[in-house]
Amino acid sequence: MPIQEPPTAALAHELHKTLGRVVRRLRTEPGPSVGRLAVLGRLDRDGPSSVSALAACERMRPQSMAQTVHDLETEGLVSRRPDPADGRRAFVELTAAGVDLLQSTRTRRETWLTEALERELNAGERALVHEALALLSRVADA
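Could you put down the structure of only this chain, in the form predicted on its own?
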């Protein structure tokens, strides 16, 4: 008997629900809030950036991003330096403490996920998840 394909809307609903559960579980590991972690991660991947560029990339209002950056700066996780081409603008960049916090948070979260994948899935199931990641990446980039 052939496998019945679920309706796409039902698949989308289940995917959203399940990915949400995984993300919420990852967030229970100690570390900065999601918004702060997103900014630290973006600076790590893309390098120094202006507050307005960070806001656009993270789809936040510039005022909200300015507050997030201010909080991160107060905690010593980012610093600002003037844009040599435009004195009215500043670049935000990670400090050594910001890099350390980002790496330790990633390590804790990835350790939990690694242990859960090894504990809950056999080798064949992990290979299937690996194959599904390419498909999910395409969806994320759409």
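What about the form predicted together with the DNA, after the form predicted on its own?
Coming up is the bare chain, nothing alongside it.
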């Protein structure tokens, strides 16, 4: 009798793989990676933020976020402004180039992913996927 993988583990793995395919395909479009775009988007929405705060929001280690921020800084998409109240901290903020890139990327990305999701899924199905995200987030934090 064949060994059965636990269905729940298989479910998590398959979902991750499938989403990976979506995200990798997204990355074939010009522009920054989805992960970096997420940081730019967050800075735009929430304003300047420390590396630690960004890491916590994106649920990454501060060291990993430091690398991401460093890369974005090298590319001129973000800059740092020292916190006068605390010499250890700096505010990471979008540069004008970062804002421009975010805006133009958003437009290009819409050319396929949004179209694909909106073509393939109806509003109810998209809501279902969103609900699944909330459920799995709960599991990941458990």
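Positions refer to the first chain, counted from 1. Predicted model only: the values in this text are computed from it and were never measured. Between two forms, the rigid core is defined as the largest C-alpha subset superposing within 1.5 Å.
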After superposing on the rigid core, the Cα of residue 120 moves between the two forms by an amount in angstrom of 7.5
Residue 130: CA movement between the two forms [superposed on rigid core, Å]: 13.0
